[in-house]
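In structure tokens, one chain follows: the form predicted alone.
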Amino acid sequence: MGLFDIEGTKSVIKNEEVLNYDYIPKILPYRENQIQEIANSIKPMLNERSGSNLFIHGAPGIGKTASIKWVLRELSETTDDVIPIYVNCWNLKTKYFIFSEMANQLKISFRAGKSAEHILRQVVYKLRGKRAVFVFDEIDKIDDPDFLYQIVSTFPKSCIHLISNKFDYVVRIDARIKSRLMLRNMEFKPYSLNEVYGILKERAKLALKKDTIETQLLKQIANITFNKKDVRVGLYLLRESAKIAEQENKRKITKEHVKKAIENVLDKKPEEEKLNKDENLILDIVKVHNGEVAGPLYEIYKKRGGELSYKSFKRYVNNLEKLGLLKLELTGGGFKGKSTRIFLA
């Protein structure tokens, strides 16, 4: 038998897409009220009055992202006075890349070189006589929230939605943004240990062939999950568990295979899978060389074929630390001058 022939193979899953972190199921459950507090900020809008400006937050993996997603694909299936505009500030930190982004969820086409205010200007001239909802994901993690106010004044009617993990972010906005913003507050509680099995269970019905995995298996996936306090841990779990028993050529998932599958994902954190090369091989170093003192750390990180700069090695640092990957800590004198002894979170 080949390498890669499949033939006789077992197989187990039947949708993987149902278990990615970023699917969105056509019925959304335990978030009922969360997705009509939602709607109802935007509800005005369709009448030609202004939405609720929200600041929507709790703690990863619990729905935030799920649930606003869900109003947006429902509010675009329902009218195109009204448009969508979602941005994952992740990776787009700038209002350069925010305003870019925007602008090709509005197919709009701009050469290289254009400014981010020029960009602007053609998202503005794109929307004329409509409405938009302006949703970014993640906002704590760009590096100056003062374009919100150039969003905020440039769109008065239109309605802004910022999401993110930190309950704070909005008290260290510059006063002059919050007082234009007037954000609404609205937070996503953790779900319940019944409500993480009920949203496994119908993801597993969805996702894997039937007989698949007893009950037994799935509570404890689930109570593993719960205690977790992160959605994302349970679907990883399910996945990893249902990939080892296809690799086995078996057609249940069994204990041991749920076992390996805590062994290997339960040792990385589900924002781990989105960092880039040169953080992954940070963070990686750390784990070796935990509580080294900056400098030390970017020498090994150079011998280990990293090419970032020593001042783009400390921005990649901190934003490994804003994402509660690292901790920093300040020491005296260091490598270059003060320097910061960085521990795994």
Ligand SMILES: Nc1ncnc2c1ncn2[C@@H]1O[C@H](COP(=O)(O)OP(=O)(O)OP(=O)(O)O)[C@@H](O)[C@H]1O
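Residue numbers count along the first chain shown, from 1. Being a predicted model, the structure only gives us computed values, none of them experimental. For clarity, a rigid core is taken as the largest C-alpha set superposing within 1.5 Å between two forms. Compared with the form predicted together with the named molecule:
- Taking the rigid core as fixed, one finds a CA shift for V18 smaller than 2 Å between these two forms.
- Superposition on the rigid core between these two forms places the CA atom of N33 less than 2 Å from its counterpart.
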Given for the second form:
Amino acid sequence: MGLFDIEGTKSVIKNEEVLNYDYIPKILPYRENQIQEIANSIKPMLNERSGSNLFIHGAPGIGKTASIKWVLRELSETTDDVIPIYVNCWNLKTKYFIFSEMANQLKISFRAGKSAEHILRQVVYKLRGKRAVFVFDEIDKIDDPDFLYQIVSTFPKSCIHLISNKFDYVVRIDARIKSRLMLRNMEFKPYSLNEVYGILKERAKLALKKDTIETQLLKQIANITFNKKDVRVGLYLLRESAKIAEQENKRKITKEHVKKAIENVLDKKPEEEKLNKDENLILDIVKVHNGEVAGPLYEIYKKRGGELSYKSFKRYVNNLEKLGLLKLELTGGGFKGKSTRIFLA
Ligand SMILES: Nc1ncnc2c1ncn2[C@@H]1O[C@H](COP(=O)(O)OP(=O)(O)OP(=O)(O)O)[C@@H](O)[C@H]1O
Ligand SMILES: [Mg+2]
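Can you swap the form predicted alone for the form predicted together with the named molecule?
Zooming out: every chain and molecule, the one shown earlier first.
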């Protein structure tokens, strides 16, 4: 067989998208109660009454984001009067970036250099006569939660949900914001082994061709996922094992394929599991060009399809440093002054 022959490459996977971390299945098993509770917090808003604000917390990889997105999707299919605005604060640490993201979602265009307040006024204008559900996921990544006070005062008829895996996040925020938000606490508990198995079985059924994985192997993957306490591990193992099987032109996933996939995942740091497309790309480039300075690295990033501006690229690099995945070193500077060398941590 030739090196690039594609025969057999689709022998196991039916729909790879189903195994993406941000794929939201039609049914989210074992989170029916949480989904109902989130929906109940929003429901009164459909009858011109007030909703309630939630603080959703729980360990990583147990369906917090998936549940809220599931509800927001349902909401947008039900009404145009209550607008869902979901913001992941992972890379948007300041209110300027948060408000810009809100504006983007509402398809508001604004010129660069406008202030955060200006952007917020545009959002207010766009939402006039409507209510909104604001979700701020990974809220603990924000530099200053003061913007929440601004949101709650500007949109008194809307509701705000905060999500974090730090259960004590709210304890640490300003009493003034807290009393204004009146957050109801909502804890997501980890899944049991049976539940993890049920979730992975469903996803495998949607993603893989019939009879490509034995129950025993799926159980092994569920066991590892349960021990790692993060459903993403299971999704990763399913995808990797399937890909390895396809690379070997097999029609079934074997014990060896799963074993190889496990070896790969164990090499990854847990922080890397949550990175987005650009962060992964940056990390991949640094793995090959370790110690290169920021400018040339950015050029490589662009060549490989990256679309971030140089400013955002540097923000992502700084974020990866904070996560302990990259190390930055300020060089003495040449003609153009100081620059930064980027290393794998
Ligand atoms: N009950 C479920 N059914 C199907 N898939 C699920 C379920 N719970 C979680 N998942 C999947 O597991 C992955 C991780 O879930 P999610 O992103 O919601 O985690 P999280 O609790 O928000 O974690 P983090 O705190 O790290 O952001 C997602 O791909 C999600 O689709
Ligand atoms: Mg999440």
